[in-house]
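Given as C-alpha cells, the chain that follows is alone and in the form predicted alone.
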Amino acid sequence: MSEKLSFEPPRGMRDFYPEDMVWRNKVFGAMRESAARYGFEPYDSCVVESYELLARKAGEEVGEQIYHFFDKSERHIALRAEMTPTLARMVAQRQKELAFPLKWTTIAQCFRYERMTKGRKREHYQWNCDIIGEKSILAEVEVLGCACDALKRMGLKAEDFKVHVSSRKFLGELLEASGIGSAKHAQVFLALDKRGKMPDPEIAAMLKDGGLSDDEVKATFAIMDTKDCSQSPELAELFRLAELAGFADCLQFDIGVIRGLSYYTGIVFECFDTKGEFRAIFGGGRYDNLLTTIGGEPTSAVGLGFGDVVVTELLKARLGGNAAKEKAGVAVGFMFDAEADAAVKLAARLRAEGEQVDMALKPQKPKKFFSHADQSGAAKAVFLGPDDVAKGVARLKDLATREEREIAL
C-alpha cells in the first residue's frame, strides 16, 4: 500500500493562498513603485545558473547551501541563491554595448538549501536595485534613498526602521592605525561579521587563528566602539546628501556592519527594526571588484538585496495581520436564474468603466450574497432582484458606510 501523499511543501517552500498573495502583492507593488520613481529598469533572467558561477563567489558555503545538480547532458548547474552573480554575468557579456552607469531593479525568486530560523526560508523572494558604473557617493544615496521609500509605501514609519550604515574602507583604515596590516583585514571582517551571533571570546579566538596578537585583538574591540564618522569623507558625504534627500532620519553610523562577503569594497549597510525582533530587513554596499572575478572589466557598483520574508513579518505585526486587505471593486449578485443575464450585462459595462468586478456565479439569497461580498473584499454591491430588473434599475450599495445609490441598467 503506498504512504499517504503530504499536502506540505517541500520544507523551507511556501504556498501562497490568495490571503498570502495580498501581503505579497502590496510588498512587491510598493517595490516595484519606489524602483520606478527613483528610475530603475527592471530586468529578469532565468532562476537556473552555471554553478561555476555562483562557486566563483568568495565567502559562502558554496556545496552545503546552494541546491545543485547535474543535468541529462552533464551540466553542473544550481538554482540561484541570490541575483547578484547573474547580473555581473549579464553586465559582462554586454559589457561593451551598454551605456553607463545602469540602474536596474528585479524582483527574483530564489533558492538556498540552509538551517532555517525566524525570517529565513530556503525559497524567498528578492528585490535587487543596483547601480553599475558610477564611483559617485549618490549611487548609495539612490539605492538607500529608493529602499526607504519602499519601506514607507508598505507603511512603515521611520521610526520603525533605521539602515545601519558604515564603511569597509573606513574600517580597514581604523585597523591600519591600530596597527593591523591590510594582510589581516579580511580574516578580521569575516570574524566581527559573527558578532552578535556568536560570543566575543569565540569572535578574539577566530581572530587568534587568522594571526592576530592579543595586543591586536585588544585593539579590534576597542575600534568595534566607534561612534564618530566624520573622519570617513565618503560616510560624512553620504549622511550630507541624505538629509538633502530627505531620508537621514531613517539612516545611522553603526561600525559593526561588515558584511561578511567578500566582494564588498566601501560603504556597507543593513536595514533593522527598531524594536530588534527580526533579522536584517534589507542589505548591500558597494562592491566594485564582483565583475572582474568572472572576467568582466573593473565597473563600480553599489547594490542591495531586500528579501520579502522578513518584512512581511514585520508589516503583519506593525501594521495588523489584516492591513494589506484593501476594500476594491464591485460584487454583482442575482436573486433568480432570470436575473442572470442582466447581471452579466452590468458587470460587463462595469468592468468596461475600469471597475474590478467579482460576479456570483449562481443564484444567491440576499444576505448570503452579501456577506461573501464583504468577504471577498469587495468596496461595493450590486444585487438583482426581479424588481429591479423590470424597473431597469439598481441600488449600488457601499459595503463601508452602507450608503446606497441608484444606477440604470
Given for the second form:
Amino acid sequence: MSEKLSFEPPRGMRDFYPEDMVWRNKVFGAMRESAARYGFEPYDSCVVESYELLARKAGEEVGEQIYHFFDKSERHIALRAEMTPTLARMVAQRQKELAFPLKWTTIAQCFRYERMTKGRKREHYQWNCDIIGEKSILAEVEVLGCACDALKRMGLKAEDFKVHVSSRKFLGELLEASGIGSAKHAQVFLALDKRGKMPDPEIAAMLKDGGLSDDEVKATFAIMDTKDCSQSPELAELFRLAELAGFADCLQFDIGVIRGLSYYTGIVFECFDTKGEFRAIFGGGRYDNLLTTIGGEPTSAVGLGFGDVVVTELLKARLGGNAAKEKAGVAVGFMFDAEADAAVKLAARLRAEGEQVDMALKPQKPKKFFSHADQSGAAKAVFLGPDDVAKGVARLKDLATREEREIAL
Ligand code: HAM
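Switching from the form predicted alone: structure of the form predicted together with ligand HAM?
Full complex below, order starting with the chain above.
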C-alpha cells in the first residue's frame, strides 16, 4: 500500500525554486563582492561539527537549539548553529602558522531549532566576516563598513537600515559604577538581551536570580536609558572613523544592544530596518576569549553574522518582488523541424561567443516562442523560419526595445 508523502520540506527548512535562487544569488553576490572589496579571504568547513565544540554555557539560547545526534560509532555530532566556534577551531588548529591579522569570510548554512517566527527559520545561510588577531578599532570599522556596503550593493539606501552599536565594556563600566561587580555581568547581559522580547518584570526577575538586589535592578534599568556614549573612548573613536570611511550615517549608539551570545567582550552591534518591521538583519561584535576557551592562544577578534532570511524579506518589501530578476541572454527558437539544425548551429555559435542561450527544444509558433522568451527572462530572442534559413540571415530582437538587428547564420 502506498501512502502519499507530504510535499512540504521539514518544518523550518526551505526549498529554493528558481525564482528563490534569483534572490539568493543577488544576496550572496553582494555579500561576496563586498567581502572581496574589503579584502576578506574566503574559507569554508563542513556543516557537521563535534557537539563538544558547540555545546554552550547554560542560559545561552543557541545551546538549547542545537540539532545533535550520535553517529554509528557513537560520536556526538551536531549541525553548526553558527560559524564562530568552527572558525575558532580552525584558527586554533593552525595558530602557529597563520599570519595575523586574518580577514576571513564565508557563507555558511546554519541550523537552529528555533521557535518559528517571522524572519526565523530552522535553517539559514549566514554570511560571516571576521578579523582575527587585531585589537585596533579599525577592525570594527572594516567589518561594519563591509556589511553596510553589502546592504547598499543589494539596493538598499542608508535611510532603509541602521546599525545599532554599543559596547559591553562601556555597559560593564556603567554597571560597575553602580556597584554591580563584574562577576554578575554575564548574567546581567543575558537578561538585558531579552529586553523588548520579554516584559520588564520578567527581566527584573532574571536579574534578581543573577544575584542583584532591588536597588541594583533599579540602577540597571536606569543605565539602560543612557543616550550618550561620549564617555566611551572606543565608541567615540568608532563613530569618528566611520565618518571618515563614509558610513557614519548608517550607525547609531544604542545601549540596548547586548547580544545573546556570551563570548562578546567589547563593541557589539545589530542592524535593523528603520521602519522596525523585521528582525535583526545582522549582528556581531568583538570577542576576545573564544580561542582560549577551546584551548588556543589569547587572540582578539571581531566579526559579524548576516543571515539571508531577513535581508531577502526586507529587499522584497523595499524593492519589489521582481527586483532581483535581470534580463539576460538570448532565446533561440525555430518554426519547423526543418530549421532545427540551423538553430542548433546558431545556439552553439552564440554560446561560443559568450552568450547565455536558452534553446527551444521543439518547433513552435512565433507567438508562443516570443511570449515564453519574454517570461523566461531573456534579453534578446531570435526565431528561425524557413525564409531566414533560405536567406542565411536571421533577426536578433531586443525584447525590451523591440529593435531588430540582422545576423548571418
Ligand atoms: P547571531 O546574532 O546569533 O550571531 O546571528 C547572526 C545573524 O544570523 C542574525 O542577525 C540573523 O540575520 C541570522 N540568523 C540567526 N539565526 C537565524 C534563524 N534562525 N533564521 C534566520 N536567520 C537567522 C551569530 O551567529 C554570531 N556567530 C555572529 C558573529 C560572527 N559574531 C562574530 N562573528
